[in-house]
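First, one chain by itself: the form predicted alone, in structure tokens.
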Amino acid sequence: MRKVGVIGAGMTIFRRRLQETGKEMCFEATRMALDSAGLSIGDVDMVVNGTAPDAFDGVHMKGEYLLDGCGGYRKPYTRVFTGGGTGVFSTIAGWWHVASGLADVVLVVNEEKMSSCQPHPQSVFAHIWDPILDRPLKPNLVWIFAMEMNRYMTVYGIKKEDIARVAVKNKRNAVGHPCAQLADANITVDDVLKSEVMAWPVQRLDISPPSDGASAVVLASDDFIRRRRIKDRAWISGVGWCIDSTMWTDRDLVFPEYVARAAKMAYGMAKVRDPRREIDFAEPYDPFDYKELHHLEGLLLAKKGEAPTLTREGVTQRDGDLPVCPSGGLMGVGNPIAATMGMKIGELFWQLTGQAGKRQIPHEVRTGVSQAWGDLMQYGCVVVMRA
């Protein structure tokens, strides 16, 4: 198996509603990580594209729609969704496809157009669930992670304050990032407790926001990298993922145990023993504020429930001793969901190659972790990184 870099990224800006097509976002996105990697499209041996359903932009085999845009035009190609979880697992597709021999070099290309979906992405979401079982309680996804939500702050005795000290974390994080769809640099804790109450305990401020937006990075090989001199890379070093039942009610929903298995397989292959002590900083998924917490426990960044003390004591802060999301996550930047690869996995490289500018974590770093979270609440995937 070979060694596998990520030699490049690039991100448009997360919006509401933005003008371009999915395929001009994708050739925007496309653009710049070819850029940052010094390479052409000439030099891309086969694409990668992670997409949600075409009813996102609202036009039929979305993937081919997008291709030219992706600049897969005559190159192998391949498009894989997992719902949240793409931002991630986009990546490992590419990958495996250069530790197995397939391809010296290959472009992954992400892109998600929200505003397409009339009235409201959970038009779309409306269609997902059992007809039988589920679909009688015409159930949303704020109602049903507001039950998850629920559970976690009930077993372990948390405080909303400690659950909205993540969403204040994240929007001022976002501050230094120029794709951020809702930085703010002057949020506070009230704010987020005396905002509109969606499904208790989830109020507006709780929530990222529906997204327009496209990420790309660029993944070769490592004879590729160092035939062209490459200085400015990334290792993967591990990969994991997992999905749980189908049945979110065949689950206790205060610990994500399909996190904890993709984590413990990328861990192995990583070599990381104490993920505590050797994880320097993470990327955590974080569509809801409490999933940032969930997320860390089930990373094995935090023992059970104690996630939100390592937020109340200023731990995950950037300059803390395991800066979280220090892009400013989905809370801050946006959530076109499989476009999250921006803050995912360019997030942990530019990190790790000292690019990212007003974000740069102030210590040194030289290993992090990303993962990502998709389906309804069951699939996780885990990429862990190293300078």
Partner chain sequence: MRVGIIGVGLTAFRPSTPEYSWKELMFEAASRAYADAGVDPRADVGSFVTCAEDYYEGFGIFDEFVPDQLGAALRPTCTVSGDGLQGLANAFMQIQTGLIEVAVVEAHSKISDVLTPIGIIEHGLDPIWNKPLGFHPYVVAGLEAAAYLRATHTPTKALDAVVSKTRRNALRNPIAAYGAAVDMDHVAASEARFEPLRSLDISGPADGAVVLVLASDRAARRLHANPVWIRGVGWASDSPSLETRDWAGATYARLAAGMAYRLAKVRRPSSEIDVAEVDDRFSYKELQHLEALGLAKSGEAGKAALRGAYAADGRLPVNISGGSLGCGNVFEATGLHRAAEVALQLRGDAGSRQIDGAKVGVAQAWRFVPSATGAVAVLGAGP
Second form
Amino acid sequence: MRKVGVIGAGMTIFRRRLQETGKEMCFEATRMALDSAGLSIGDVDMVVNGTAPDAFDGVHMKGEYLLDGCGGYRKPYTRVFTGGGTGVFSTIAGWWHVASGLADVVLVVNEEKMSSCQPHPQSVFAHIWDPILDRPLKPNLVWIFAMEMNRYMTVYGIKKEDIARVAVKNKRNAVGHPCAQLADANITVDDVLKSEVMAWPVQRLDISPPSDGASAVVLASDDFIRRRRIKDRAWISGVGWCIDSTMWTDRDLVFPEYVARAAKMAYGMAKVRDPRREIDFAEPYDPFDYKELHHLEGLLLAKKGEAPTLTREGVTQRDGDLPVCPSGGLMGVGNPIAATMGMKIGELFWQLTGQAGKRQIPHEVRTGVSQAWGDLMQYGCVVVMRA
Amino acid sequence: MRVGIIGVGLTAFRPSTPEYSWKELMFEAASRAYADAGVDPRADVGSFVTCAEDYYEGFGIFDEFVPDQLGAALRPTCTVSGDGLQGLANAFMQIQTGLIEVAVVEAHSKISDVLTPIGIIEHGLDPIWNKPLGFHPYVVAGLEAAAYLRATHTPTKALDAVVSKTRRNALRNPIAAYGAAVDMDHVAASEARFEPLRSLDISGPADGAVVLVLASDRAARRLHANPVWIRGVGWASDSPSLETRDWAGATYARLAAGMAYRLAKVRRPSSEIDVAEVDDRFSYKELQHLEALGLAKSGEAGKAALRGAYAADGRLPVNISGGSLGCGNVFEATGLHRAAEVALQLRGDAGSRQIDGAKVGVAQAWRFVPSATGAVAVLGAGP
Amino acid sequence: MTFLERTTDARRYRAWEGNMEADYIYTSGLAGQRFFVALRDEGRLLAARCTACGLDYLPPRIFCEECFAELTEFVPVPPEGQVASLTVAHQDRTGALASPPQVWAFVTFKGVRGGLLHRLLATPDAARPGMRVHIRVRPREARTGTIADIEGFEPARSTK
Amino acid sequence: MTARVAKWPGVELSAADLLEGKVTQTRFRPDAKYAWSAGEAISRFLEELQAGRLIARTCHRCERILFPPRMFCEECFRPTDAWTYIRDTGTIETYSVSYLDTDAKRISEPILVGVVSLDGASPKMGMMHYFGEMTKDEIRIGMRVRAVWRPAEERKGSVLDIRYFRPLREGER
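Show the other one: the form predicted together with its partner chain, since we just had the form predicted alone.
Full assembly next; the chain just shown is listed first.
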């Protein structure tokens, strides 16, 4: 198995609306990632694109549409799509392009343009449900989060303020992020608890916003990295992915077993035996604040029901023992679904190579984990990276 | 590390299948593939890959609705938004890393669930430069057919020969939806659609599912399987912009074939390939693709077709399965179906359409209008 | 065949109707904005220039397909183009019979990489590949800054 | 690198830029209509809903009663074995009190919605539905509920043939 490293990353600002077309956004992020790696498009062997529902951008087969912006012109190019999991999954796909020996250098480019859809991206989320079993009830996407969050809170007796602490931490962490849409240095737990109730227990400030944005990373084989004497690199040492059954109303939503399975696969490959001791920082998927906690448990970084304690005790702060979402996460930087790769994979790269600027974790970090979640509360994918 | 196809599962292709949900259709193909390979998907398979596009299915995130009917619940599973051959290439790479030993690739069409297929294809056009013009998306194929015929001096009659040959081939394929004894005259006399294309130049839609089981040579031995080897895979895209792509030459297929031949160490495709399955969802595509794959010189495929070179008893049997013109357009399952056909031919399991002594075959896919993306797989008979 | 029992009464199979429709607004992007403002306000076509590759792109773009450089320079497109390929469509965008048939053409311009796909304002009999054409732009007041501000290509008078 | 980059790409637009057409744009609504075949299992499920009953499929290998019904068992990967009716009573597994409709528009009278596991099916097997005849302060996880069906002549073979689930009354089983 060939060793694969991340050698460059780029991202656009994340905003409610951007003027760029989807492919122009892809170009901007890709150009930046190539520049940061010191490569030209001619160095790239293959391209992987990650982008979530076509119904946001409003283009059927939007992987094809975005192709030239991703640098895929006249190259082997593939789009992968695992719902919200795409933000981390596309890097896993990029990894197998290089690890298989078929490519030396692969670009991974993720994009989402949610502002195309009117009147609100939520209208499109109606189509993610089963047309016969769920759609007649006219569900709103927030419902699934609310139902999962309620079950998680009720089973473990978790208080809302302990969940709100995640929103506060991440929105404050995002203050150092140049692309952030919702950074807030002064937000308090009280602000979250007093924000508008959307679908109890979910309130406005528990939610990351829909955004437009793109991000890109460059992956390369260890041979290439050595040959080109590339200094800024972080190694992909473990990958794992897993999907649970479609029948979400048959599952206990209290624990993300699919994340745990993906994590075990990635840890097994990375030879991580005791994740809580060996993982230095984490970028779990946080489209809602409680999801960070849920996912820390799925990642086996906290015992079941105990992730809120870590947050309350400050362990997950940037200067804590286990910094979580030092980027600011989706809660603080924004949530252009697949493009959140900028925080999940990009941040690992920037932190592990000491390039995170104001967001740099103050103590030395050598091993990080990122994770994304998607589909109908059923998809988990995990990447472990080392300095 | 060698990677082989150890299981093939196909449903019949039919213009509509009201008795099946898309899940039930996939379950049938998967059941057949696992029985063919002798594997238990819950115990033996390390990864599952589905190839699908949301709008073809009618779901915001189709990936959600995939695992249960493939035996993939709580297993590594993903969607490649591409033709089944691109999925095959990804499963091939997964196995090549050493992380996965047995992988499953699935692709299907439930296009009869779509009431507005033309509206869906139109939705794939560039929203700024093309969509506002309001043209039928097959105008793209008409323009390309005209460009190809003109650039290569190929007579329209060659298209008649392609359609007649391929739909007759389909009569010998029990899964084909559109087999028919069509003469060249019938084709020439069929209604004009997107000139130079006529109604019989355009494949009709069909439902169907295809599942292939892939394994590393070590796993294949352990499972006592008799693999058809994947000697090479390739995939590539030309410009997605209608305005800057190569209209005449199917550059995507040429590049994809170049990659696949390189991996397969095929130097002279026209003499080393025994059987070819190429995308023919519009008749001219068969000729254009044969040239791009180096199986005919530029401008020669049409003449060879008129001579019968691509018939079952010709120099190079092409689309012996009945192709898409004869089996039906199964959208993202198109390329995977062709790989399945080549695998069956190389195994000697192709029934009454078996080509004697086929050792090396090529399957090629295109992602249909309006894309300029394609994939190629070179398969070889064992050991 | 794979299930342990099957219904044979076709009337019992149900179909469930629905859609995946929504309204979309697509921004024409950074390059598109330059192009469509020039088209709307001045009735002319712009291409984007890659100085490194010596290519002028139509439609204009902010990046070069070949070298992936950022493109910031815009240049005018020659007024006269040539039909590179054409098709006569007997179906409209919904698949219904188009009567009369529509002529669609891909038109290229000398020295320009790419071209434009649009209606050919000629009868099917008069339309032929290689013919010289120029754009017919809608009246200023009817233009909104989209590709439909062009009515189509009409045969160039100089060749008549 | 992030510390070395001065300007991050992206041109932000306001709502007015977009909705009032201050930047050039195109508008489109795709023609994307479907009639999904319900198939063997769900056709029967809908037929039984119309008759005012809930039906499941059993898998003899894992000894589960699968609801909603399916012709294959995702755990064992084999065809399921037999049809069986289950009850229309159950337990609230989770719920939400929603002030949002499908398009994220605000509504003043909240929707009570959640997942009910149904009696007679295997544990946790259930469906999403609305709740009624209870207030947002009364609803709780673990509450026992029963389906309230539409009158037979109004039923169409849809999950909406059940209007909502209401609390089980005193002495009701």
